[in-house]
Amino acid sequence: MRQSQLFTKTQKNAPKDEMSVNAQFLIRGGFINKELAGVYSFLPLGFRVMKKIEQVIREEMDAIGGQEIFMPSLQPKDNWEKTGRWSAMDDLYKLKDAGNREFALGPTHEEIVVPLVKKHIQSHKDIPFAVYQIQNKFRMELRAKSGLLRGREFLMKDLYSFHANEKDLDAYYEKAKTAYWKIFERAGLKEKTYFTFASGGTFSRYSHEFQTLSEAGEDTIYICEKCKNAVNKEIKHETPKCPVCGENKFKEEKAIEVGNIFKLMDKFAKPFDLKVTDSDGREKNLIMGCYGIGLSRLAGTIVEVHHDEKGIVWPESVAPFKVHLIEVKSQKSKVKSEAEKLYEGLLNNGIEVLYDDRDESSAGEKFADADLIGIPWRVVVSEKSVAAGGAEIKKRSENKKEIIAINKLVDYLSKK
């Protein structure tokens, strides 16, 4: 992609209204544009981090059997009276057509997925499985803020597993929280995540969080000091010693809930009468469990643990391109030539490059804005480079500079 083609520029100054890191260096790199609070529009930058991290979460789904389907975000009123969430959910938006009927904006899945799932199972040798699906949700926030951390309307996927008794469930639960941490180590955030007991509703005693330490965080989490694991701070009373070893010493932190999993038992199969025939031909109801991550919300996470003062430091599965090429303006041809034979180089070796070839902008804007952008690599070509033998090659997250003869950073740039 080439910079002078970007129809998005980079910008001095945060917006004033903005206050979280995620979104001051967002919205001033050209990843996102605010709308309205809580929702935002995701721009060539942006939309291409999403997708990223789309694609590291629909592999780890894959990976434990989820199949993936895409549900519609308006849902009949029907299927809410049904679970009697209609009324009880405060965060729910509700609409009305010309006709006078009336719908939901998909905070949440379940009232689709469960009588969709009930067509097509009928025993016992239909189960286990699982459905996934990566989507839009919409929830009255009416106290949108953070960036991406909370919103309106965001980018979650959620997963749905169906069994015919808690064993199974209990298997495949274990199998989705590997693939969680899969999922956050490849986004690079499983050394600041919390594996976090929280409130379980009304089947168990706990639901699970995944928990990442930022100052940003609106959790506040209470870390075991022996096993590592965590507990919100909404159930700490009711939990003075850690679930999970006994121990009773505890670090506090404030964090932002990444992912969550827990069990829903039968609570949406019952309204539904979503049943099967098991072997014995006897019916029973089917057990679920539910798995979210929002995928919005995870952009903006990483760019809070991922920063420095000058703007984002991407990890590498996520960023928008691997490589920041900048062509530093001169008046001899030979840095142009050079820097365009790089760039079809690195393209022609699905190296995927960002190539600032801007003729108006000046050495310092540009790598101002590479360091704002916070892709991994960066190369620079300029006079003094190639004087030098080569071009000038960076690690975002570092401050050493080499010299790499031009014709060699095509093969070098490919094993990093």
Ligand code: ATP
Second form
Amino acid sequence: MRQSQLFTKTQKNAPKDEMSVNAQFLIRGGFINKELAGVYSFLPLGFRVMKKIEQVIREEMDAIGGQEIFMPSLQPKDNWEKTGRWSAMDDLYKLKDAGNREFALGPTHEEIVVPLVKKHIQSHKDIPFAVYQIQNKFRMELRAKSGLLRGREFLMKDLYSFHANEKDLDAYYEKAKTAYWKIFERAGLKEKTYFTFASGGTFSRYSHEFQTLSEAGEDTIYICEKCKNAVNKEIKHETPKCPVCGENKFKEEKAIEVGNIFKLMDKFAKPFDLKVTDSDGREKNLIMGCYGIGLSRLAGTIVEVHHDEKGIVWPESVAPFKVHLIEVKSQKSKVKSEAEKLYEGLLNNGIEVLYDDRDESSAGEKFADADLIGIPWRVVVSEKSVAAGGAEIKKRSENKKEIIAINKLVDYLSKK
Ligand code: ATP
Ligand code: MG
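Return the structure block for the form predicted together with the ligand; the form predicted on its own was the one displayed.
Full assembly next; the chain just shown is listed first.
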């Protein structure tokens, strides 16, 4: 894409009402726009990042047999009354239409997915299976001041699995865990992410969170010095020893909860009477697992973890483009023609490129924008680089610069 045509502009200064690093850089870079506290629009650069994250998550969910669906945000009150959550859930957005009918704006989707599954499942032969969606959630968050980390409307992947017995649920739970690690690895967060025991809520003793170390985090976790699993502060007094290895030496850290997985058992099958006939002819409630990841929170977390004082340093897997090609304005027409040639070459070879072809911007402005936007490879075509035999190439994450012949660059970047 040509940057001259990108309708968003970068901003020099961070908005005064945004305290978090992720919101400051994402707004300054033109990735997102704040509509109200906790509600953001995604602009071309930001939406490309979200699509990349979505694709990583989709591939890993498909790999564990997840079937993708899409459920509504507008949900009938009846379903929420059946589970008791119409009155029990503090952060539920409720609304009334002109005919006085009441609805919930979905904060999660058990109330839709369980009755939906019930219409299609008859016998034990129909299970196990898992469905997931990538969809906006609504929660009345009181403190929405951490940018994408805590939205009132935010994007989540929610997977629900259905099983005949606990053994089967346990086996799937392990698979989901592995898929989650792959996602965090691909998103550049694995090294800083800890598997964390948290309160289980329902019947199982614990739920499990994936917590990424960051000063911006609202959670406090205790990492076991021996086995590197962690315990959330909220249950630490009940769990003085590590639940995995029994050690009692921990390191306290601040962290962001990027994912959460639960064994729901029959908590939701019960109110909706979701049963199947077992092989011995008896009817039994299904049991369930649920597995969430906030995509927008993940994007915010990536920025919190991967930035320097100048801007974002996107991991390549989720970057809006792979290459930021910069043409430094020159009197010599050769510079423009070489940059254009390179742009065409990259496009023709399927390499995603943002081409800073703006005539009105100085080299300094272009470099500052490139650092702020954080695309992994910066390629500069200038009088100097052309005289030195090509274009100057530099990784956003490194200081080393190199000149590579223009006709070799496409090949070079294809292999990276
Ligand atoms: P938190 O304790 O941070 O409020 P939660 O326990 O309410 O999170 P879940 O209901 O388990 O979160 O949701 C699954 C995932 O959705 C979370 O792990 C997180 O990644 C994301 N998430 C939850 N609430 C928000 C929010 N307000 N904004 C952005 N992402 C969120
Ligand atoms: Mg919450």
